[in-house]
Every structure is written in structure tokens, then in C-alpha cells.
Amino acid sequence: MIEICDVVKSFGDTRAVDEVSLMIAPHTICALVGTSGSGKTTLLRMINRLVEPTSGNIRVDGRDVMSVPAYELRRQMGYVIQGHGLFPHWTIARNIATVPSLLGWDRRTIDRRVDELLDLFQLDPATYRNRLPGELSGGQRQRVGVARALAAKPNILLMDEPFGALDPVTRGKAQEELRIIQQKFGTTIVLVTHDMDEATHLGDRIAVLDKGRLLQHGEPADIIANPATDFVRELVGTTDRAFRLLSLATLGEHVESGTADGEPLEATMTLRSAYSELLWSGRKAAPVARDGTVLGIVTLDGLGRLAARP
């Protein structure tokens, strides 16, 4: 658990973070959202002491981060930045092995961990471990950056706009990979983003910041349906809140009884994608299937009711 208690960070007369209190539960993803200058990156960096608070305190599992040497604290947490931050003249294997090497792991254990992570990110170890970062695509380099952050099996992963430099297709794939890996390892992730779609897609909870202050903290559906301030309402969007709500659930969670003709839609598809597919194909209903077995149907009318203001 990460507890942020009345934290202030001042730069001269400017408060970049202004009395923020926030609790982040274990094994969840918390998305810090806001415009440029809102304080979200400064808040993230105070968790691993890249920036130190002016006042207040931050505790991890009840232990004040200021009671731990900064270098030791950072080795216990993964850290991923936009643009991956890989060492350009080191091989992919050496980049991933950075923290385990600092921690004194033996070579055989490090090699096994490197290959395990390359396999996990669908990068064949025999092909990629001895390549340099410049030989990889942007998406592959970003995946290696996440692999490096996970190498020492940290309980906490801090991510600062990790997918901001990727094209939309690669970004979507990287987001899906992150969700799968987070569920596999149970890692607690704090993610900084300015993209509300990314926050609602990845975050178990969202914290909205503006001018250093925490405006609202809650589950994505609560923030979309009940924005606490005009700023949060503007960030969520006044015209597409219904579609954001539909993006939070899958067809498998809302199957209707009945039958329908045509190609089945997969149960893993989001309600938003299903709504789009029905409109595009001109159908009022479609079968829903999982692993080839039809579970029921989805209808335009049913999706409309789910998208309505709670």
C-alpha cells in the first residue's frame, strides 16, 4: 500500500503539489491524470525520492520512504519513462539486467530472468538479447523499458507517460500487455498520463490533479458519471461520457438472452467496440461467443441503456 499524506512540494513560491493525500491499494493501477503543470509527475517522483517533499510524508507498507536510503528505495521500485530511457550502447540483455546486477544477483539467475522477461514480452531471446536498442522499433524499445523495470521483481512500478511517444496502434497493444502483466504479477502501478482514455482503460482508480491539488479520486465509472468539479467534467468530456462508460466493461459481463443472426462478437470485446460494430454492420443485435460457444446476444437497445447516465 502507498499512503501519500498531506504532501506539499514547493519550488520557490510555487506549490507544484499542494497538500495531496492519496491512498493506493496493493495490486492495483492508479492513474494520475491532469494537464501539463498539474503536479502529477512531481507527485510520482516523490514516491521514489527523485523529488523530495517540502512537507508531508509518503509511506509504503507503513514505512516512511524518507527512512530508507534513496538508492535502496529506487532499487525496490520499477520506473518507466516516456521514450523508454534505455542505455543506447548496452545490449538489450544488459539493459534489462541493470537492477539485478546492482543488487548482486548471480549471472545464471540474471540470464534466466532476462530470457523470462523477453519471452513474456514476445521478444525471442535468441534474436533480441544481444541487439542494441537502436536496432528495435519504438514499440519494442518501450516493451524492453518495461521489462527492465520489472527485472528485479518490484512490488511497485512507477510509469511516467510511458506510451506517449508511440503510434496509436502500438500504444493500444502496449496498454493491453501492461494490463496482462500487472494481473500476472500483481504489481502495484502508479501511472502518469494526460490521456483520459488511457486512464479509464488501465486504471482501477483515477486521481485527477490540477494546479497541484487533488480534485477527485475514485473508480473510473464514478469519475465519468459524477465529476466533482468543472475541470474534471471538462477532462472527462461532456459529449463522449457515454462511450467512456461503455469502454469499461466487456460483452461477457452483459450478455442478454435470445438469439440473433450473423457473425458472433467475442465476449472479450468492450461494450464500446460492440456498439460501434453493430452500428457499422447495420444490425440491431448480434450473438456473443466465448471460445466458439454462443453465450447469448447483445442489442443496440441494451447497450443504450448501459450507456445512460447512472
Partner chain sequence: MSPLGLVLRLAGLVLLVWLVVQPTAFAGLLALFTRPGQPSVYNQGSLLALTISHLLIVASAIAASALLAVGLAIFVTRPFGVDFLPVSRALANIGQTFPPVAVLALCVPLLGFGTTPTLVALFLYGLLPIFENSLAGLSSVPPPVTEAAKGMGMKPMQRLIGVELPLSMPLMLAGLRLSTTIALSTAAIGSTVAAPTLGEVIIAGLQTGNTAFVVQGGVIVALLAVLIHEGFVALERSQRRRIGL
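Here we have the form predicted alone; I need the corresponding form predicted together with the partner chain.
Here you get just the chain by itself.
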């Protein structure tokens, strides 16, 4: 649980963060969105005290962050910095092992953890363990950055545009990995992004910042359907909000009864992909299946109703 109460951060005359109060529930992903310079990074860095608030306070699991030594606080949280920030003179293994080493884990536990994480991010340990960051591609470096943040199994993960430099395909994969990890370990994640798709896709809740102020905080569907201000409406985008709404749910959650012909669609597919699939194959309906068992059907009409303004 992260509680941000009336937090202000001023740099000279500018208020980078202006009286923000925000509650982030345990085991959820909160996406911080906003345009460049809106104060996302500053707000994030106040959670691990890389920036100290001018006023207001931040509590993590009930404890004021200012009441613990900064280094201790930071070792308990994973931090993925904007632009990866790997140590260029350390091997990938040593980079990932940073926090476990600081915490004094024994050698063997650390080695096992490093290999486990490399596996998780689909980097073959034997190949990559002893490479330097300079010998990896940009996308691989970003994944190592995330692995390093996860190494000591933190309950809280702070991520500053972790997938910024990735191509759409790799980015999609990395987002899936993050989703899986989050569900497996119940990590509380604060994710800074300016990609609204990423925010709606990953966030349980979205917090919209503009000029340091928190404009709206709510579930993605709510923000898409009822943007609080013109700025939020613009950020959400008016032309494709119906599709954004569809991308929030999976087929499995909206199975209709009936029968339909043709290739079945997987229940884990988002409504948006299913809609596209139906249009593409020229069908009005298709069976929905999970692991080979047909659960029911999905229809264009049904999807049409789900995409309409709630």
C-alpha cells in the first residue's frame, strides 16, 4: 500500500508536483500518465526518496518514507530508471545481482536468482550472464533493467517508462511478461508511461497528471468513458476510445450462448482483437474456446454493444 498525501515538490518557482494525493492499493498496477514534464518522474522518485517532497508525506505500508534510512527504503523497492541505467562495467549477472548483494545474500542464492530471472526474460543464462551491457541490444538492456529491479523480490516496483525504447512487438511481449510476473508475485507496481495504450492495457488504475496536478484517478474503463477534463479526454483520444474500451476485457468474460461456424477464437483474446478478427474473416460470429473446449460464441453485435458509451 502506497499512500501519497498532499505532496508538493517545487523546483524554484515551478511546482513539478502540486498537491497530489493518491492511494495505490497492494497487488495492483497504477499507471501514471501525462505529457512530458507533467511531473510523473518526480512523483515516482519521491516514493523511493530520490526526490524529497517540499511538503506532504508518503507512506509505504503505513510507514512514512522519511522515517527510514533512504538506502534501506530503496533496497526494499525495485526501481527501473528511465533509460535503463545499467552499470556499464559490470556483467549482466552482476548488474542483476546488485540489490541481493547489497542485502548480503549468499553467493549461491544470488547465482540461482540471476539465472531464474534471465530465464524469465528469455535471455539464455549461459549466453548472457557474463556479457557487458554494451554487448546487448537496447531491448535486451531494458529487460535486464527490469530483471535487476525484480532481483530481491520487492513488494513494490517503481518503473519509469520501462518499455520506452522497444519496438511494438518486443514491447507487447515485455508487457505480457510484466503482467505475468505481477500476477504471480502480487507485486504492487507504479508504472510511468506516456503511452495511453500501455496504461489501459496494464493499469488496474490510471492516474492522469498535468502540470503537476492529479486530474483524475480511476479504472481505465471509467477514465475512457468519463474523462474528468478536456485534457484527459484529449489524452484518451476521442476517435478510438471505443476500441480502447474493447481492449480492456477478454472474450472469456463476455461469452454469449449459441453456435457459430469456423475457427474458434481463444478466450484469452481481448475483445478488440476478436472484433478485428471477425471483421477480417468476414464473419458475424465465431465460437470461443478455452484450451480446445468451446465455451460459447462471440458476435459482432454483442461486441458493438460492449463498445458503446457505458
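Everything quoted here is computed from the prediction, not taken from an experiment. Positions refer to the first chain, counted from 1. By rigid core we mean the largest C-alpha set that fits within 1.5 Å across both forms.
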Examine residue 168 after superposing the rigid core and state whether its CA is displaced by 2 Å or more between the two forms. no
Answer yes if the Cα of residue 83 shifts by 2 angstroms or more between the two forms on a rigid-core superposition, and no otherwise. yes
Is there a C-alpha shift of 2 Å or more at residue 182 between the two forms once the rigid core is superposed? no
